[in-house]
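Here we start with a single chain on its own, the form predicted alone, put down as structure tokens.
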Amino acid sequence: MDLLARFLIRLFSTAITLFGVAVIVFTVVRVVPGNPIAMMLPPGATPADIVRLKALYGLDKSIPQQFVIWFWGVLHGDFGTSISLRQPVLGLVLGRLPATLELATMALVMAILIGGASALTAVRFRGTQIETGIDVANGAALSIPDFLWGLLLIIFFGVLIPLFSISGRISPDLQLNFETQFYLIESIVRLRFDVTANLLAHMFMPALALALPLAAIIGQLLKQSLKETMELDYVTLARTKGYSETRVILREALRNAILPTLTLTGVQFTFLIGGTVIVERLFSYEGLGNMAIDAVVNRDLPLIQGIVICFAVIFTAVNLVVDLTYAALNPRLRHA
């Protein structure tokens, strides 16, 4: 039942949040400089085609009535009409959603098992170069942003050593007539594994390169939490019963040091999810990243909001997860 109630409070939270962030967001899309009508107009458009195209989609009232309007379309699932690609905003950004899920998901993956092995195999040869090594890589790893890391890989493998594809998705030649739009998960439900192979070789440079700031986050947390562990009353017993050093971190200091940076882990994530916007381009990776810096340039206000409130979707719950999921697995918050 506590559970259930942190389970309800964080959800009107997060609907409040949400409000908010549609009320800002449509707000300063529309005081900014640029306008839109005028980019979508040949020179010799007259005042007359100004006037209309403004009508059509809504600007010339004001931005409350437009707001009202805007909002109450949203909540029967209307987010209007991208000026620049003339189609509906829900369909474009739900088309692209999927790919910057499976590239994310992928980076999460990788950041964790990378900082997950740096952090076991500091602790294990803590106090010795090793460490240093590592604590030495981490810092480079946290210094470099993720976007300079995709331009550091494009060049080694992708230009020098020419490993594995720089830009999009897929290749063309391997078009497999997808009837969803996740395609690495569609492709290893069909057995397409030459498919799931080509799309891996696409994302795997995004992917690392998104990967390798959290992946040493992930680790320094980690290392730090797993040395404050292995000072505890309960794993000098289990030395004296004569574990191994291995054994008494994997099975012992493990399960306890983890739930810090499980929350991080979830909250980096959300950022993660933010940084997909400039790899995305980097890469021409067709993702909802890629869309939004196509519709900040074309000054696409629809398509814009529609962007932004799914990244704030996505933000709210990961966070709403990550903490239920700590409240469930710390039985000092659950009974709270």
Second form
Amino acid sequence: MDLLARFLIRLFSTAITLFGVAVIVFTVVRVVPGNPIAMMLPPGATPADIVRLKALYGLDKSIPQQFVIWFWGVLHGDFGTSISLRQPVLGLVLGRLPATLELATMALVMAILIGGASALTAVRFRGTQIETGIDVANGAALSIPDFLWGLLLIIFFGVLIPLFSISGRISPDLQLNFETQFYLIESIVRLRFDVTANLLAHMFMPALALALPLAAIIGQLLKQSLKETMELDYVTLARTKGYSETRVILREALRNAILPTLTLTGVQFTFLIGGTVIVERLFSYEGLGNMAIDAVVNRDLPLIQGIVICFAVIFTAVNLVVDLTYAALNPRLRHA
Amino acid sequence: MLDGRGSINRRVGARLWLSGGWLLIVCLASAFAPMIAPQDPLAQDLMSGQLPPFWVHGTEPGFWLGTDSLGRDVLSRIIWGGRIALQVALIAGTLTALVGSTLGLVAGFYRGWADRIISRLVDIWMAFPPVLFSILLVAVLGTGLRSIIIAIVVIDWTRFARVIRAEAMNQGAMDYVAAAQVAGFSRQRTMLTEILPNVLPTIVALLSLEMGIAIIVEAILSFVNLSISTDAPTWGGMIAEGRTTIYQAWWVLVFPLIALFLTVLSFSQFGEGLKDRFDPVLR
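The structure above corresponds to the form predicted alone; please give the structure of the form predicted in complex with the partner chain next.
Following is the full complex, with the preceding chain placed first.
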């Protein structure tokens, strides 16, 4: 099977998955008991007002009819209007998405750096106390979820040693006249390094909380495959040539050992993005996840649907890219 | 080689004892909460709000770990909160394991249409952000212990289904399964008497992990104010309150967090320890 056919099949399968997500989220939010319309009405509203509002949001039709109307709109880029914020859902979601993407990307980079460094160190000093120490640390990091890491970090770096901010995305007193919502990237482009530093100070703890469980997974798997690669003949050959151990690991073994880790990192990245929901809440970080929880609290059906679809698109896209990258990099699959 | 095995055994042993010991303490404290807890966990006393723990100046006897903003005893609330955490862990964990493992076994052993439908459902489930999904479900079902348990089962069954499906497929390809078929066992009997016992250690290890996860989910739901009820003592609810008064009364956050941390860590380490102990390769 060549890459193109593989891509088309996966694309079709992804479309079915996304449709399934749309059906489920639509059905689930329709059986919500709290009435969003009742929460919007001023006191003294007449029954005629209620009927008019319901018609405005399309809530007077049957559920299958509502679904068809909503889904037709989604296909045309119209996700409806938020009930609590009274703005188009698409604009709200796209306005918050950059904050979440920056946070998740930062966390991914941190996870790769921490996990990679721990694996390389453990392999360089394999069989010593250092390796045992790293194994134990990885085991602990793995069994503690991001929510708990976030709380622990708040206590350590927010209260005991107050180094970083424990809430928000940026200090409210900073003057920003930015064009985009990608504050971090734009601050670097505009050479506003005071803003960059401020953003990083806010982002550090939530990103680290998200990164640590993934760093442990990367560390464990990369160490495992590095150790296996180190036993291969070509590595022994490099050693007999007189290369130093560090050089053998970095130049010879790493390149061949990294593929399984890459694939797993891609899959685990979706879990990391899913974790942003509660971590953003914990740190009052103004991203998509924080808005999602508010939307549930306010029974804002169109907004909930839009955000869940947005997450689902990201998840399936990441999985698709991982799958195709793996197929492209792995010669056994490429010529299969 | 012998030395290496000895040290692995000792490490596994220590892990099992330590984590099992803490879980036993939590179980006993929960079972005898009415007798152990020094105060009524719901009793408010605004005059003795935010009392510090016993070793800090300005405390009052009887409130070992201090009080929260409403003057409720932190230690008593942690002990009673353990009851809810354990209930969620045991009931939700077991139900999730039952549902997920059954679907995984059926998909992995029977293959065909059953497998296609179940795998498709897993794909769809994996495209949901799990925390948001659980918050949404509890918002729909209404707060309460039952809703939380249902939400956990509905969301987490895929953890079991994915792993057990793969295991069942591996086992299904082995000679002993073919032998059972030749001996005239029905498909169903082969699955239950041949495959199931061989995937059981994996289910047990996953179950222990899942119990820790269930406790975290309950804490997260309490944290966003969607758990049992607003005044029921839960670790997550205490953490949410402590988060807001962190600079005035750190103990309201720190002590329930330690209880949650140790319990979640113990469940996962207990599961890992069990898996290593029963792993024939390591043994």
